[in-house]
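The chain below stands alone and is given as structure tokens, in the form predicted on its own.
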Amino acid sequence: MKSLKFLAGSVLFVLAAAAHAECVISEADGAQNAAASSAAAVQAPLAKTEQVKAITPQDWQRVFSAMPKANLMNGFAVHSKQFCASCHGKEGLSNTPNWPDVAGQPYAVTVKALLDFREGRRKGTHAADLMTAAAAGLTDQQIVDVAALYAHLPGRGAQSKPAAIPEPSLVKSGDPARYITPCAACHGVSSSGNSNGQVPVIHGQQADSIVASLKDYRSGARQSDMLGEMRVFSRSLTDAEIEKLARWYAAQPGRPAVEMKLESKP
């Protein structure tokens, strides 16, 4: 097995959460979207979509450090009043495979995802454009509050045992010939994810959401990765490899609940 350190040192931040975000839409519209076929989670790029260039690591650090302090309890109000549950579930766990789970995601991951949507850095598919519209009216305070809530909540199947299915070699070995870093080098080897708190937890995530993210990176419909690393890693993946990775990660326990102060800046 190749070392997990293969190419890991070149990656500062990765994968800004695959639509790890909120839906500010009517409850009726949200329910209709959530009930749609799971195939809708994987969208072809929209024609002539203009995206704002991905934020740089330097600018991200500046923006992130300037965000207001988060209030965990207010996160519940944001989740409820902005109709996030209509797509992402009452506990941050989606009721359908159409939408990603947001519970169990690190604080910084959700903050970046929502800022990317709000600032137009996540366009190119119907789902991403919906989230861009949903995040347009969110304030910085609302973003940090709901991000703190999602970081506090447990991911899907957090108390479950991993399913007994073969682990794809790309998880821990990658493929040097295709410039593919092992997934675990950035996303961690367990449901706790990367200790830097900057990378999405994909253990326990909805399989269709992972498929959609990888295919969007591969096609260029998603360009929010700060160093372009996910576009490099995914461009040579086959559909079969993407499906195998997605199904394996979805079968793993999600991130456990994280105790946080009621008013904090994680």
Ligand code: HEC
The other form holds:
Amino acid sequence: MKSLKFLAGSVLFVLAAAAHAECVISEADGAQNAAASSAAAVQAPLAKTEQVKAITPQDWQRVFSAMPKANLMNGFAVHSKQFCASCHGKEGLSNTPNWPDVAGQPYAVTVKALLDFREGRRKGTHAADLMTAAAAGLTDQQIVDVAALYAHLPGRGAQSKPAAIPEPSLVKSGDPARYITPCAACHGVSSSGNSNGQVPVIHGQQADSIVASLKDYRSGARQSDMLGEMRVFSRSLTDAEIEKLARWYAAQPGRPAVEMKLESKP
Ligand code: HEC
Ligand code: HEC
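Can I have the other form now, the form predicted in complex with the named molecule, not the form predicted on its own?
The complete assembly is shown below, putting the previous chain first.
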């Protein structure tokens, strides 16, 4: 299979792109991109943010393995009592397209996102600042509990068939000329995502939320990607390409429910 071969080869490519990322990404780039695109104006960093740099892969491994054991039942309490449900929906599927779905995400992905918000590594846009406020008071225990819940709940449309929309070629072929690795190499070829459990599942995610994330990486407003990889891949995407990718991913079934033990460290 040609595409699978490409995926295997792309691992090396990813490393090259990541090394590349170290030197090409700067705040100035971000500001310039944001200014260049009026559509991205709302995504532009607010006042020179004091956003903290992305956690390093080494620190992330250390922090992640030191997190307490999750209690899934308590995740339900966190989700309702900390008002998460009011924006992200009772079942973790948002009622409005402005808020991302949180159900159907791998455990480690939610833990990282919540720690990033709480520690100031993901802020500077209106949406991110709302979420930073919501995460500010969460304890490590509450974070792992709610992350276990979100990993347990099915993503949007997990049971449905994919809509018949042509798959953008970036998904499986990327664009070597622009240093874009195929999305599927990391986000997975299906809605179960990457088997390493560390990459967000974007199958079934709200289209508006995918658009916002890609524009935030492109403008440099979002810098939570540990290797700077998403900033590299989004850098030369046009608004039209972002729109197409978002619509296609949103039309795919979300991640199926995952069986979790009631008390577990997934
Ligand atoms: C006022 C509405 C609001 C509330 C309340 C809220 N969130 Fe959010 N949440 C958001 C928005 C908006 C984003 C997207 C932020 C961004 O784009 O940077 C988000 C993002 C997230 C993400 C990352 C999703 C992704 O795919 O990147 C997680 C996880 C999350 N929220 C969990 C929670 C939890 C847990 C709580 C309760 C403690 C909570 N949220 C409360 C609005 C809210
Ligand atoms: C080299 C691996 C890799 C490739 C290739 C890749 N991504 Fe990502 N992507 C990631 C990782 C890792 C994250 C989480 C980064 C973070 O924590 O901010 C991410 C985050 C995202 C997010 C934000 C998700 C969320 O819930 O916060 C979107 C949207 C996204 N990627 C879309 C894409 C698209 C579209 C492509 C193809 C054009 C792509 N990615 C290619 C690794 C990759």
